[in-house]
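Encoded as structure tokens, the following chain is the form predicted on its own, with no partner shown.
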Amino acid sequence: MGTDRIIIIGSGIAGAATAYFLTRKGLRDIVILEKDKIAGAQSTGRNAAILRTMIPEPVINRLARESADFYHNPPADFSDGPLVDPVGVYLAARAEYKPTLNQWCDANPEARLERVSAKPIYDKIPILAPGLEAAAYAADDGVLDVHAILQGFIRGATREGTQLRLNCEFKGLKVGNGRVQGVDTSDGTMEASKVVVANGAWTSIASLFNEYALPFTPYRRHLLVTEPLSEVNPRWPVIWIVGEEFYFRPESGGLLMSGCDTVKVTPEQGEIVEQTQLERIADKASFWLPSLSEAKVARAWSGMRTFAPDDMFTIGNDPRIQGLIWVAGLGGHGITCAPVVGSIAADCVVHGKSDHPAASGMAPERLLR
């Protein structure tokens, strides 16, 4: 212990990737922190469980690909079940939206996707209103079970000796002599030669990096679940409308709906659920699903996605002080793309770098240009 501890900071997906992944390199001197007393119950336990490889942003297209192959073939010992039900992801677009579309797809050739007309989209849900004219489809795409990977991370990680600290808040660095030295918590100081840093929103609180503070914002988003519906069938795949900002998928025998609102917050006022949203929402649900316009909603909630400025992941090694590593801003596809983020982050806690094709465009370095 001591000195050769390695913190990380927030259980939620990135934390918990990344401290698995340094166990595979033989690292057993973990700690993670985590403020709450469950782990994952922030942007992690609050999201639409979809795995959408199919990101207009050819980087980060290509990290969900890499981690969805994670996703459909996981180590033997990862999780009792499988982890995607692939029942298929379409983005669908209007005829003024199909530009948009096209040019998602021309960005990422190598995305594995089929490019349709959206028949097939109304030949499986034939409530869905008319003026759909394109989609992508990716056939393997579906839906996440997202407390499976979350448990199988830190099952993993904690099996080799990493410890998950609940109910303990990381309330500042410690730094001396141009290196970390360790953190302050909410039960006292612990040293540490390297400090991850995987707070999800909270890498936006500036006070708590001082000086090695980085440009993060924390958006809201909302979500609801309809109460459950006949009309519904539980293995329609995904529908994510381009240009309209509004998907749905089934959920516990109705739908899980998002209008795609981007409201910026704090990270305390992430989990505020407001009506004109949920309005919003059924508003353009009313319109693409008119014959469910009188549904009922069984439940509703909001998330938070972090982003930097440029909208780019930020992971690896802060060039200002030795020992602090950097995974954040992962923008509402931290969980589509955990798997490639916790191993170029475990990269660079023990080499000081990764070698992955992708990792120097997410280098902390050019938030400070």
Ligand SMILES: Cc1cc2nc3c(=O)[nH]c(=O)nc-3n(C[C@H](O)[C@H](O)[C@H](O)COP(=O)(O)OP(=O)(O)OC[C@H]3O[C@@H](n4cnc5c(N)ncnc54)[C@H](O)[C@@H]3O)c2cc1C
Given for the second form:
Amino acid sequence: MGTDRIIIIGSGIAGAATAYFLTRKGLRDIVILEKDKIAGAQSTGRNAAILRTMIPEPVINRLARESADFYHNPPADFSDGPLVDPVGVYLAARAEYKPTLNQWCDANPEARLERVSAKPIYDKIPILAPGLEAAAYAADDGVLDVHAILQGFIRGATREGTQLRLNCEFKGLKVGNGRVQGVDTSDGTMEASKVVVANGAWTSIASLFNEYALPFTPYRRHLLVTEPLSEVNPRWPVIWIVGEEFYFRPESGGLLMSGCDTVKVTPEQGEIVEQTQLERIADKASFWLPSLSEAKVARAWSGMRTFAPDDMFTIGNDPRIQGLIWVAGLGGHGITCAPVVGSIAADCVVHGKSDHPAASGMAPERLLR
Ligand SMILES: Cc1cc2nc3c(=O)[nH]c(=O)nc-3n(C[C@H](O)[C@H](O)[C@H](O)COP(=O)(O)OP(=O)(O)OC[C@H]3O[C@@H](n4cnc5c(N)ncnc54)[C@H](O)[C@@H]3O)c2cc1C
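What would the structure be for the form predicted in complex with this ligand, given that what you showed me was the form predicted on its own?
Complete assembly follows, chain above in first position.
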């Protein structure tokens, strides 16, 4: 084997963060392959950009809190401006969902949140329909500048020699002597000693990985942004209504909203916008924000959230073959958690494992049992 090259498949937040943290460890021969003509245009460019650390699952909650520290205090040369607008995030519930909300909070005693009544929400958003009774509030959470974050990771990596190959599609692994030897791509074969799989929803395409495939599934979700609305204060917090599958936050003078649809798709179906799903969002918005029921949609889109069967992230070395590392199944929290995801993935590439306390729960071997 004549190469120490590391190939990363995918230039979304997972691949970009991994490349960034590999270069922080001094590695230089890194190539990111991206099938599209621009970086990060799939899930990373199609999400709600919410920094939400109040995640019920304790392992992911921990990754989110540690990643939030990075976003609030990034390295000096990472970006020109702040990465988070800390407008605050409320998880709010009607009386019947108070136990669910409490369970979420109880499962994460170290989470930085306040348990409050719904009053502060109504004080801030007087047009919200009555009915909410309890909330958990994370004052430092808010809206992420996803573009700046992705560029920060990619710029930080390419400054240290990482190559970003756009319009270059990974077609299959090259394997020999029990280890990864390289990849076949639309530009020909490339040698590598390590291959990092970070291609989002396309991790579900078993034929790309043959006997090394793992069981990932993409689910499509819609978002819309209304036209600017005089009733909306751009400093409103993010409101996530537990049990109602509805969230909204200020965006571009209007509101960004989701009805939290979760429809299993293939990657080719990931960008299809279904009118029925937009109507579902509109119905929820009319209920919770009745004075905005005539608001016009400025734009609407969909994207994919990709999950392993147990909904846990999958980060780590594939036990079946040397040199294959997965950074996949980041579901609905990939942007929030990217700094710690990338750092754990880089440890796995360099040392074969990570000592982070969350790493063992995310290792790929659990998917082989
Ligand atoms: C509607 C919606 C709302 C969301 N809201 C939030 C939120 O508010 N906060 C949050 O933290 N997360 C959110 N998420 C989740 C977040 O967007 C994802 O977890 C994250 O973007 C996943 O990043 P990724 O790098 O794994 O995948 P992607 O961003 O999809 O990157 C994978 C890349 O691999 C490339 N690729 C695929 N196949 C190949 C191939 N064969 N060869 C070369 N390149 C290939 C793709 O083109 C793509 O660029 C949301 C997701 C959706 C869909």
